[in-house]
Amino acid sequence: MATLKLEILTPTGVTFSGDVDTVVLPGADGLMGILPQHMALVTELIPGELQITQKGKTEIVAIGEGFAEITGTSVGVLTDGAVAEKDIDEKAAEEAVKRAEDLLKSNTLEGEELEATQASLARSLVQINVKRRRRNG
């Protein structure tokens, strides 16, 4: 069976690199299922669940904003954050949500600080949702 080379890159380095059967990305226009031989494209990613299927097993990665470059043989994901479900610290994510919400309520943020806080809030909420859905599902 044909596979795809998947690489997930964040500002801190490579989060994942390997051959996969399929990838499901949270695109700006909705979820996108990627199989080998997919047409080439570049798409915007929104914070959400990236699903990786390898040898019949699915792994979930919570990602932030970013972009994906897709070819018939590879998927390159460039994102501001990526955490595998098994590595998510739900308590730390809840604390990050509280800090971000408090900062946003203060109405003192502008420009890049505001954007960074909003992005942090979105990433933390995705992590909480991934952890809770998988635990309860």
Given for the second form:
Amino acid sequence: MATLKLEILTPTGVTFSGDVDTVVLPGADGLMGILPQHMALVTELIPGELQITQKGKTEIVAIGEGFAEITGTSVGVLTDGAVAEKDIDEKAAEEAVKRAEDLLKSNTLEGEELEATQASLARSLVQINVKRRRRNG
Amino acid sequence: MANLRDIRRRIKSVKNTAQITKAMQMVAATKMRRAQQAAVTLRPYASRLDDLAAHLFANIGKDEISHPLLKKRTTSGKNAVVLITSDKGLCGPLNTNLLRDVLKNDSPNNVYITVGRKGRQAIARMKKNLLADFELSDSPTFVESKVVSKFLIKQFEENAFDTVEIYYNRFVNTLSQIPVRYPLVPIGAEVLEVAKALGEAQRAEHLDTKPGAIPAVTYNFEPDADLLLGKLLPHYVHLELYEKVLEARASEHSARMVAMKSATDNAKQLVKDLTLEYNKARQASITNEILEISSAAAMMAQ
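Next up, the form predicted together with the partner chain in place of the form predicted on its own?
Let us now look at the entire complex, which starts with that chain.
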């Protein structure tokens, strides 16, 4: 069966690189499933869950904002942060959320810092969601 | 014959200097490792973004794109030059080489934006048109460098200049850093060619994956082309600048470490030479003394 070459790249390194069967991306207009031979597409990604199916096994990666470049044979995901489900540290993520929320509440941030804090809050929230859903479901 | 005490004093002072340069070398080595790591880990992401942009431009007609960052224009007649230098000196010929390149392409139409104290001082000293200056921390974050690129985009949109180019020292390895001129805006074929050329050179050094040929396909955009480019292009500018800043930092710390190492080596050699001279002088004075005593004794015996 044809496979897709998936690469998940962040400014801090390569999170995932390998051949997969399907990918589900959190696009700006909703989730989109990508199969081999998908038409060429460039899309914006929002913080959410990226699902990888590889040899019948499904893995989930929590990602931040970014872009994806899709061709018939490859998917390139460029995002500002990506953590595989098994690597998510729920406690650390919760603490990060609390820190970010406190910072945002204090209203002392502006411009760049505000944006960066909001983005990191969104990333941490996604991580927690991924972890909790897994446990409950 | 040099005075013994003078030589002793010089040896002591050279030894002190060697100790200081040795310490600076150690500090630079640590910072260098961190900066190199940061620059190298960003490369896959940056080159993939370059690829993405290159694919887009190869595949969509220029007329379809209406984003200002892509358009060539000559409305203001000014060119922005972003000069990324170090804040501190003692890093060998790094900043000098870069400045020489900048001045080669100097024109009265250039406005300068400096990142780093050394660049600002040089540009101000030569009474060039300095538009803004920024100073970033030792290990700059994306958020920090974004302040600079945000400023660039804003000024560009307000028509303060038509083009933006970046001068920085590209990090090749610890011993070699090359001053590079990188045209950033308008983002277009030329920019991407340069980026690709640099990207491939970098990839050849660090990864063995060969970049595939540009696929001849038409891309769809989601949500739509304008919205997507509106997000993608500023992100591209932010990231390019961030990448250049990291490269410049890695170059700076490498150059400083090498400069400090050769300073330490020189000082050690100097101490060796001075010690030899000191011993010679000491021996000479002892010989003299013996000569005096023995000639005095010979006189007495007579």
